[in-house]
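Presented below, as structure tokens, is a lone chain in the form predicted alone.
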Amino acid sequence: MTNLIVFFSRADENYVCGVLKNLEIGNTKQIASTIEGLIPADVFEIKMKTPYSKGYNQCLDEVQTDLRKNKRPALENQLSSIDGYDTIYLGYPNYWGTMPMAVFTFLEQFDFTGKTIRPFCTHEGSGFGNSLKDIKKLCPTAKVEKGIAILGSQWNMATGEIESWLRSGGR
């Protein structure tokens, strides 16, 4: 089985435990790195050509506007194919109850027929929101397995939970 870890993450000013903090590395990227250390996998980071603002409140406004307009932001980088992968670990922060629109852009570029998607998201209390439904809608021919939602502010305490999720194989 060949694994691919695909994720979108945002550093800069973030909401952490009720306060705004500057993060050098986004929480979702931290989780992706933890998974990479536990399983053999290639890694691809989804990056937007025009990133969201570094300030948290400005970012929220931009995210909400993109969501309202159902925008598909252009990506800075492209993955040529997912053909060589059986399982895709898909990571993202919960933005306004779903995935960042850049993740929508990524998912719409590929045919996920016969692929297994194992979602992981970071949040500060809202879990997956509607993102699992959105993944199933965008990738109807994929098998979307049980995901893991981790409080972004507690990513560094989640290794045991991540290991258990990886061992569960989506069950």
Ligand SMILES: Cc1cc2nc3c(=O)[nH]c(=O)nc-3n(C[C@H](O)[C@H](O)[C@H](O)COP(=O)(O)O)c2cc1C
Second form
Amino acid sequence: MTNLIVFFSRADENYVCGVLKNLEIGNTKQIASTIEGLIPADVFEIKMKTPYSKGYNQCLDEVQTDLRKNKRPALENQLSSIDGYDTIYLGYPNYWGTMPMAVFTFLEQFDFTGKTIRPFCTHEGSGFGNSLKDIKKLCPTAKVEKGIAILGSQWNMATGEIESWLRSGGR
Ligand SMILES: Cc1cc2nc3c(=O)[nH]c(=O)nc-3n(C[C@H](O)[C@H](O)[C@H](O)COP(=O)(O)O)c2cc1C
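The structure above corresponds to the form predicted alone; please provide the structure of the form predicted in complex with the ligand.
After this comes the whole thing, all chains and molecules, with the earlier chain placed first.
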């Protein structure tokens, strides 16, 4: 079985235990690295050509505007194909109840027929929101598993949970 870990994550300013801090590595990227340490997988980070602002509040506004416009932001990097992969671990933060629009851009590029998607989401209280429904809409021929939702600011306490999720086949 060949695995691919695909994720979007933002470093910079974010809330940690109620306080705004500058993070060098985003929460979802930390989880992606944990998964990478536990299973054999290739890794692809989805990056926007024009990233969101480093400031948390500006970023909130920019994301809301993109969401309202149902935007598909251009990506800085491209994955040539997903043909060689059976299972795709798809990671993203919950942004206003769904995925970052850059993840929409990514998913719309490929045919997921015969692929299994195992979503992992970081959030600050709302879990997956509508994101699982949105993945199913964007990838109607994929098998989309239940996935795992992790409190982003507590990413460093999630290793045990991730291990058992991986052991259970991602369900
Ligand atoms: C623009 C934006 C919108 C967010 N919307 C939500 C939300 O609706 N629900 C929630 O629980 N957390 C929300 N969060 C918190 C993030 O999901 C959380 O901090 C996540 O771990 C960030 O992941 P990252 O560091 O990998 O980018 C939001 C954060 C940002 C920056």
